[in-house]
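Below, in structure tokens: the form predicted alone, a single chain.
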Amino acid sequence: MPFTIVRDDITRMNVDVIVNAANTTLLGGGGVDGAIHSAAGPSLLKECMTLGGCKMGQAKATKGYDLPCKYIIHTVGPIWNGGGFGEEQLLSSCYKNSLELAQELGCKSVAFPLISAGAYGYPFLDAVRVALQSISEFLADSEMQVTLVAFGLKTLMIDEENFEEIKRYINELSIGQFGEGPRHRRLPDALTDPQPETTTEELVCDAEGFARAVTKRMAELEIDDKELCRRANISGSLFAKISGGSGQLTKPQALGIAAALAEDTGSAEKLLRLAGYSFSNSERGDVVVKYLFDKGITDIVEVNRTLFSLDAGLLGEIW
């Protein structure tokens, strides 16, 4: 099952659990950790006294109490000591084990924070990295809906210089200033084709051929399904739509298809015209999917995360 990113409190979240990002003590403390505490009520700290505090990396459940959520599962991150002391490995271990035991709890949809960013000092853009890649590894054999919510952090998840350089790649595109409201005008003549701009609505959706061309791609790079899932953002279920030629995909699922199958921003557009959608330089988040293709950057990891940072829609199957 896909993950997404969300600007969120995670105490608010529907899911049936949420990650703590708890100290060894289990006992509360500050941010996240002292936010759910108050909002799970004291039965929260009176369970966590029986559970004898937990390491670094390992992960402990409890019930979710006045939270909406049916578990709380704690995981202790690493404090950044320098990068040589084994904290990516401790980072990914809170991750996955936090996962696997949601698994065993039979959850299936689970809200992380960003662990260890906070007051352990590990740099942000690395725990970004490290969450990311330890998610999605993580789904690559499971269902789960798995959310990361970064409210209450800084929100960007690339690093200043390309931000810039992209905020400059959508500005000279003339679809508004960055940091204005949505993108929604047109082209000025001089910057247009000579052709009008085909519209979605102008596109039929070609299932079957869709289908095949996805086979297709597939065998030529050797992925079998579940890769394909990965790479792409999507579920097992719908991957097994798609392979059947039936359904109708929305545009951020066929983006998702086409990061994990195209060569380029050719092949990409003609995947994509075939799911009946093409890629419009009046929207933000294809102007800097388009932006990424061209660079080379297809991993759906880094896209989507480029995609949040710019204030634009996930790719993928996206709840």
Second form
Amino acid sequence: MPFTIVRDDITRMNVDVIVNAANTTLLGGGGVDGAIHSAAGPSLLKECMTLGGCKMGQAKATKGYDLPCKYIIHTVGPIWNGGGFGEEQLLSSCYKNSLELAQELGCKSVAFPLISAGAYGYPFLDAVRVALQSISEFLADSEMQVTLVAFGLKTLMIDEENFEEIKRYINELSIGQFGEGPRHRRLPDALTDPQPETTTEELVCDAEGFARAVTKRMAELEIDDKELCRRANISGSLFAKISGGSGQLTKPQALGIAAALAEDTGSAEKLLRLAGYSFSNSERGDVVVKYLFDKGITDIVEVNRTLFSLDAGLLGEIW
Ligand code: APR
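Can I have the other form now, the form predicted together with ligand APR, not the form predicted alone?
In what comes next, the whole complex appears, and the chain from above leads the way.
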């Protein structure tokens, strides 16, 4: 399954398992560790005391106790020490070991905080990059639903200059000034509210034509369905429906597939039309996606990080 990014408090997440950014003692601390322990209640510490600590990069599980989740996976991120001491490898292991443990526990949905991005001082944008890369790689072979919880964060942008340029471009189109937007998990926009597209011509979904176009493009790119799912941020089960020529896609799903397959904005538009949609110049999410596609930025992680930072809906099979 794909990943999504939300602004929330991880202790409120209604998923099978949440991941805690713990320390090697597993006996609690501040930050998200403190928040999880206080929300889960004293029984959590009692169980943690039986675990005998945890090595950096490793992961151990406990019950969720008073939290809405079934389990808590405690992982210990690296303390940033300049980058020359294997920090990136250790941080990536935190995500991968936690995801593997969640899979062993039979979990279908997992939420992560940004491990090591707080007290452990990992440079924030690198912490985001390693998180999204590690999660995306794992999801190439998994149907798990993964949420990255960006607690109280406005932006996950890497390239500030590009970001400012996009905001200027969007403001010029006067489709919503950017400032301190409301603390929504996600603002409604055309990408998330599948309203009928207001275009001069009626757009009709040609599911079979879409399936043929997808299959043809995959052959040209020599990619298999797993790689398509990873690039488009969709699940294998949705891909099965698409390739069978059945099922109405949402616009975020169709755009995720366009990001994965289209060679340029024109071909993305053609794919969109087969799915019964088109780019709308009056909606922020569409304008951002079109802007990025025009610049050749179609990597789903980059596109979604930008959409998240601009309070627009993400691409792919988002819930
Ligand atoms: N929900 C989601 N994310 C949160 C929450 C929350 N309730 N509270 C904090 N965060 C975010 C922080 O904003 C940061 O982005 O979690 C990320 C990780 O920050 P820390 O909690 O400081 O974790 P880390 O940097 O990995 O340091 C771990 O801090 O709390 C101690 O015991 C912990 O010693 C360990 C160290």
